[in-house]
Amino acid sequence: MIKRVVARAYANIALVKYWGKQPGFQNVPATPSISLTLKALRTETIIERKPGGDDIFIINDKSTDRISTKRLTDYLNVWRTNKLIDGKYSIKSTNRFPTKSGLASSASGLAALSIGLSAFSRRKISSAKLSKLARIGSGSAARSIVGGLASLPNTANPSARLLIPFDEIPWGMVVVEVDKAEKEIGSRRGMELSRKFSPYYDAWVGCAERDYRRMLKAIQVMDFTRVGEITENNALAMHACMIATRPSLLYWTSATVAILQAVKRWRNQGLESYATIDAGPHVVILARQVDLEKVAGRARRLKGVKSVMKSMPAGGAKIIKCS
């Protein structure tokens, strides 16, 4: 019987965003998404059957709160109900970058998770239904499962599918820290705030799918300019619905808005890049792997910055021992 597992998961960015669910218990996201997985936002997790009592959950060396608790014993309980695990666990996950900050820390997380699981399973969980499993836990997580360029449809009960492996990828990102702090409102709570009281909601989900669909395309034929229009279009479509959530969600900080100027600016001096943000102050930018470094160099110069972080694609999540 294996007793302990380790995984590990990396988080991704969308390049067409994922905000709003559709009622149900399935967690199915109202807008379909296309990310890209990045080896620099990896979470590693410990998983250990218990001989009795109640689940345990660590983050970060610290014991999750109540709410998180319950969402994460509640998703243990989606496998105990089915017959996947059984019995009760203890689990340690600790992300290497910032955590509940707008950086998909939740993505990897869950995703981590649910491999791990899987090696307790009674029966072999394909790919396919394992991102259907993670998308319960968090609909990004879904996306992380099968890494590289990935993309989630609104479908009912959808999994991921990988578009395009991480080593084929010609495009990396640089994650540009502004804020230590966590952010005030998850985006759980955020996305259910924005369907019921933004009045740019359904525009919201009627632009995502048509960016959705010209994404792929731009995909298909690696067009890298078409790509990062899209991507930095659709992040500011998806904050406008943010912003005009009564009352606002507005994540962003001056420094924020200082590294779209100035992303901007580079492009118009022709380094190449397009920024996009996720729920929280943090801007990522996306970037030909050979102008990496160069676009992090800039980005380190620039007033509010805290880190700088340059990051090439990363692959799925994956078991790293098991005993």
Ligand code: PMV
Contents of the next structure:
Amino acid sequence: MIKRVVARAYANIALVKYWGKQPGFQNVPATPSISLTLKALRTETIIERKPGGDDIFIINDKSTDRISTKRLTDYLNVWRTNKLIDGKYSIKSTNRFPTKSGLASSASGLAALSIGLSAFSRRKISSAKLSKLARIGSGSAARSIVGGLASLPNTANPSARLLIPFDEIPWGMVVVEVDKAEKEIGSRRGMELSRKFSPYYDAWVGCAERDYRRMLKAIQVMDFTRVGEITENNALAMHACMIATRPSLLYWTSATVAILQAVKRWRNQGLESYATIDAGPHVVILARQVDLEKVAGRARRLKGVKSVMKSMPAGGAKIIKCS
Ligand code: PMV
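Show the other one: the form predicted in complex with the ligand, since we just had the form predicted alone.
Entire complex below, previous chain first.
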């Protein structure tokens, strides 16, 4: 019987964003999404079978708070109810991120946890099934299971599909962390608020569906300019929907805006790069791998920037050790 598993997964940043859920509890996205998984955003998770008692969760060397403990226990219960695993577990997860911003850590965290749990399962779990299970934990985690450039449709019970493997992608990203003012509203709650209270929600869902189709075509021919334009426009459309939510989900700070403007300026000067923003103030810049250093160097000189980190693409979630 397996007692201890070490798993690894990388976070991803969406080029076409998932923002909004279909009704139900399974994190079925209302919008289809496409992402790039990033090598610099790595999570390592150790899962050990416990003789009894409750599940234990330690993230970055600290026990989880009541809300996270419940959320993660509920997630393990999904596996237990489906008779994929039994018993209780001790889970120790570490984000080996060069920044503390918590960028997309739910994607890598839930992907590492899911693949780790699959090692304890008596049943063979396919990659599609694993991606669906990860999605129940966190929508974006479904995409980190496959890595590279991955798509997640908004069909019933979707799983992520690998579009381009990580070692065939000539692009990377520069993660620009800015100083943060206050705690943001998390994606789960934020999506719900936008669905209920943003006058632009339906328009956003329609826009994301169109962007998704266009992005699939652009990726098929690896047209960097098209991919970049859709990426930036899609993020801005999502934020327009967020900002219009009543009360507003305004995740940006003045530094966020300054970076958006700088990226536009660099493009006009011939340094082709495109910005995207998740549910927070940080900006992630998509660029060709040959331009990553230049983009990072320029980003470091901007006001209000706390840290800058270059990243190459990464592959899917993996089991590192099993004993
Ligand atoms: O899967 P979640 O709950 O972390 O939501 C992800 C939401 C965004 O990061 C804003 C967009 C995305 O597709 O990753």
